[in-house]
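A lone chain, given as structure tokens: the form predicted alone.
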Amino acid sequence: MVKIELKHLFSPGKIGNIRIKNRIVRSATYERKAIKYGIVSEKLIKLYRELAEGGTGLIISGAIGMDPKATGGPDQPYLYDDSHMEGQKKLVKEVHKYSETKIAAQLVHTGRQGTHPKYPSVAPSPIEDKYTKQIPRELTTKEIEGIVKNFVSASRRAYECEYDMVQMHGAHGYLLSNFISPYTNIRNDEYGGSIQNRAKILVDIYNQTRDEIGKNFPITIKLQIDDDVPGGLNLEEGIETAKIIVETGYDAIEPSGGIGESIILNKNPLPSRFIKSPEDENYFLESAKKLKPVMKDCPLILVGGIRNPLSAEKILQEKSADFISMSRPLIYEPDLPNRWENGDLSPAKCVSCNSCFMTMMTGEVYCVVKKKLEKKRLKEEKRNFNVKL
């Protein structure tokens, strides 16, 4: 049998100054394993070790609250201020144990599609959320140029943690896409109407961290390119975007779409999409291969129904990215890569079929189907040593 290699998938890549040791990005995936507060938990670092050592190159944390009003539920860690730092520092810490595996901090605010009853939902424009039914408090530009500081005294927290990166949460309906989507943004001041406008709080979000911690700490982003709403940003638009975000200086662009009105405006909307065939795997592809020439030398991370490696190998060897990024894959097999890498080239286990998204509602995230498993094989073993005795 002729072995097959996976020479691009396992080859060490760069971001900024930062050398990955392979290709492979764990996707910022929700948890709820923080405890009261923010703090970051024994789990929390314990989910992370199983990362660590299955072999992952880059872990993307799960969206850390860059302020108290930027929460996107219970069990959400946080870093907006220094009380937060020392289980932070345990976490990499321990990250960093594990043959070279590097990992970002990702910072966010949930603008219009935050549910806390402390905070009310705030947005450049108050237009309705048709799925919460909220609608969103108006920002003063005072109010942006407020939570532009809040991002940036995050990143110098995860910097002093010794996170590798920081990526800047732009994607998926929170409050950096909602400054970028014509959908969500009808301001008529420097911060709405033109693609250039819109995009000036990430602008200044990058330039604004890059002077308060140099030129050496990459800072990465996720980017939405697509709604997947009507009357949203569209694809065309979002290319624009990254052009202005590459020309800004950003280490590395991890497109994304979808809002979370697309569950209601769509019968198959992005974040949420089921993969019931190979054809419906790697569905941000395409818009990647459109989006890759404006990158110049920026990394591309691809997201979205990634889980063969052998489609993954060939994505990479034709460059349409640099690298390739997974979250349902490892939420059943956290050693995904070493299996991978060990010769195992038969695709992930996940199914894709969201249950671990219904999860997160009610509390920790966790594979439905992979629990579901393991509690048939304890009572299959429980039976077999019954019958024995």
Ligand SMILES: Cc1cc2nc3c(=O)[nH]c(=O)nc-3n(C[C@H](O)[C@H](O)[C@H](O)COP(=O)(O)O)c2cc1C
The other form holds:
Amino acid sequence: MVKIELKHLFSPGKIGNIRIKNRIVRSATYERKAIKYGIVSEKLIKLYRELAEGGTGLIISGAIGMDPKATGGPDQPYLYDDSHMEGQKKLVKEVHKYSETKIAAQLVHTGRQGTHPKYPSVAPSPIEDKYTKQIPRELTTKEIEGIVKNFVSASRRAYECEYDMVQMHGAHGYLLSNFISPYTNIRNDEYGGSIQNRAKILVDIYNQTRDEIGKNFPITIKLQIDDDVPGGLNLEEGIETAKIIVETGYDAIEPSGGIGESIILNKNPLPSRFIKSPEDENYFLESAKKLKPVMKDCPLILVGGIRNPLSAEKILQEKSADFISMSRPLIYEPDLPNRWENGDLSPAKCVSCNSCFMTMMTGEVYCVVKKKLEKKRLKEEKRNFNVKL
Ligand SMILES: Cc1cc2nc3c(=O)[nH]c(=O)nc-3n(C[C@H](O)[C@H](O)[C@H](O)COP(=O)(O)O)c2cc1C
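With the form predicted alone in hand, show me what the form predicted together with the ligand looks like.
Once more the chain from above appears, this time first in line as the rest of the complex follows.
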């Protein structure tokens, strides 16, 4: 049998000055496994160990809360205070034990989609969220400057915890994407209006973080390029925003899309689409092809429905992306990269049913399909054992 080589998928790449051993990225995936309030747990460390052992080149953490007033919940890891660093250091150290695996801290401010019991949601403008039914409070310019500082401090903590890089969460309807979008930002100060003004917060965060940490720490972003709602940010404006991000100096962009409201307005919403056939896979590829020419030397991390190693290889070979990134497949199979590297090229077992997404609403994130299959297997094993007796 001829062994198909995935030359591109398993060749090293670079983000800033950091070498990544292959082109496989674990896209940020909220786990809800921290200890109240925001402390890294042994369960969380175990999950990251499995991902590192499983061969992923770069693991992007689940969204980490960088502001006490804008976290996802008590079981989300935080980095807004030095007291959160001890557990984070342990987690990073564990990942680094496994053959050159790299790890990025994703930092999020929940913005318009915030559900903090004590602090009402905030946004660039007070536009009602049709999903949460909340009208966020409009931020003052001074508050925006304070949030920028908190992103910088959280990045500094990530650096001190020896994360290899940070990723700003600039997508999915959270605060940074609220600024980019003409749907959620109708301000008329320097943070609103033109695309350049709407991207100002991202430029400020980059410049101030660079000043604080120096040149040798990649600052990357998950960038909204499509709100997936009527009147929202479209690809054309997404590309203009990406140009600003590249000019600013960001070290990699992972384009994405969709906001909370996409779920009630669309049958198959972004960012985590259902995938029913191979035609549904790689659903940001066409957008990536349009983005790539404006990216210059800034690496593009392609996420969204990547399930097949052969099409991933082709995407990299054709230079439509520099890295491929997966979330749901690695919840089911944390060892998927090793499986592909060892020659089993069948697509990811994940059926993209979004059961993992649903578990996130009530507690720890897991793959419901995998759990059911495991239960069935255990039941059968028990039955066979009883028959033998
Ligand atoms: C359970 C779950 C949690 C997620 N958490 C995050 C997150 O914390 N930050 C983020 O940027 N995206 C998050 N996402 C979106 C994924 O990173 C990814 O963009 C999306 O699922 C599409 O990739 P996939 O088809 O490989 O799953 C999450 C997705 C799922 C299913």
